[in-house]
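Shown next as structure tokens: one chain only, the form predicted on its own.
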Amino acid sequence: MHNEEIIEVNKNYWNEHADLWFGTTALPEYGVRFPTEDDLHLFGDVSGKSMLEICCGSGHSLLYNANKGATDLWGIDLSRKQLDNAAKLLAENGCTAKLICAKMEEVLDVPKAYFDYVYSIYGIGWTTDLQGTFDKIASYLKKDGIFIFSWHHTLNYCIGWSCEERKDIFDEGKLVMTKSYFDESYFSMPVDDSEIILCNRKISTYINALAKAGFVIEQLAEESDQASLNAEGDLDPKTRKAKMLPISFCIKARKL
């Protein structure tokens, strides 16, 4: 399947479940059974900033980052469905920010080296060009600017617990490798009554495409949150995988 078909399958899938996810992973958090940015403070003050948000959704982060005194906010999301909830939620709350509706892969009608912050939280991993889609941010950040994003850890597509036929595993708490680790390529996922597409890339794949595109990484983030790493007791299956493997990952890099 081309890029093209594969961001349009995509694109679909959000104009017609964007409601459902109204509000879910959004600053604070930045992900599913993760620290959330009043443990981690990557972003320190933003008062006065300007920023700009990958895959915005629903704005429930431009509206975290405008209540915590940033004053020029931009976002972009591949769905008019999201960008329509967006625009909604932050007229109600008193705020604004520029929200354009295109593909992060392409080039944005976005002013070049102007932005503090650029961010996105469990977005950046739907690009079709990864390398390309790191270029255009760091052309879009000012010297220093500071590049902050959240998604699926690798791990947590590769590791799940044994099949119903090893029962004796999964009684004992196994976790079992259900995918290499170094397969990339793009698969289908049923979610709801439709499917997304996606591919589970390296850690060192977002390492290194950052490092090409002229970032240093000021900070990894890979880990679970306190709240199931303390958990104990008869849980719940997921939060058993937190405790052992992180299911989200964050980066903090910086523009040289």
Ligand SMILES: C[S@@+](CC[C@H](N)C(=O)[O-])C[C@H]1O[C@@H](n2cnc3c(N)ncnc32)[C@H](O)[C@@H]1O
The other form holds:
Amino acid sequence: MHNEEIIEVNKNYWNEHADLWFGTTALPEYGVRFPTEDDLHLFGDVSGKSMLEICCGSGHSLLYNANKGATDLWGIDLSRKQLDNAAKLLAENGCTAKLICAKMEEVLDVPKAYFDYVYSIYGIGWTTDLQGTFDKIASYLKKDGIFIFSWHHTLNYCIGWSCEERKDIFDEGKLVMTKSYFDESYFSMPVDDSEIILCNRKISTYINALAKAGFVIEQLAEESDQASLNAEGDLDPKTRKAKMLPISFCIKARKL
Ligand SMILES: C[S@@+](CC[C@H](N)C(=O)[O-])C[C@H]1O[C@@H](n2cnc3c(N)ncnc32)[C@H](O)[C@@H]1O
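Let's compare: the form predicted on its own is above, so bring in the form predicted together with the named molecule.
Full assembly next; the chain just shown is listed first.
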């Protein structure tokens, strides 16, 4: 399948299901079963700063940064419906942001060498061109500008609970490796009576692409949240999994 077809499938999903995700995976949350910005403090003092959010979705992270004092806010997203929701949310809260309907893979109509921060919360993994996207993000940032993004941890898609149907191969109720860590091919996933298409990139793929785009990594966080790590007793499968492996990860990088 060509990249354009993948993007089209994902765009349809987000246009049809935007309301289901309103306000989810947005700052201060970085992702599922993961420490928040209140724990990690990756952004620091953002007052008066310029920021571009890639895959800004329903606009809740833009609103979060506006409330922290960021003054020049821009957001891009593939989905017109997500951007309509974001515009409404920001207007209702007396905030303004420049919202652009575009794919992150294209050269965006935003200024170059301009932003103090570019960030993306559970957005970057949707790109069909990781290196091209990182190269473009580097071009939008000032020297020493910060790029922060979070996504599913690679291991989360590789390891799952064995179940009734697989008990001929694995003991039921055990975490098993169901997919190769090295497999970065695209796969289709049924979600909400629809479909999305993603791939599962190795952590080294992200790190090497960042280095090639001219970033130095300041922090890689891949822990689970304290609530999951400290949970005890008769736990649900998601909590038990989060106690054993990272479900999400987050990288803070600086443009050289
Ligand atoms: C998990 S949501 C991100 C949610 C966001 N953090 C929020 O606060 O709502 C992923 C977003 O990525 C967008 N997206 C998916 N593929 C994209 C692409 N190729 N270019 C730009 N946006 C894309 C979707 O439309 C969706 O809004």
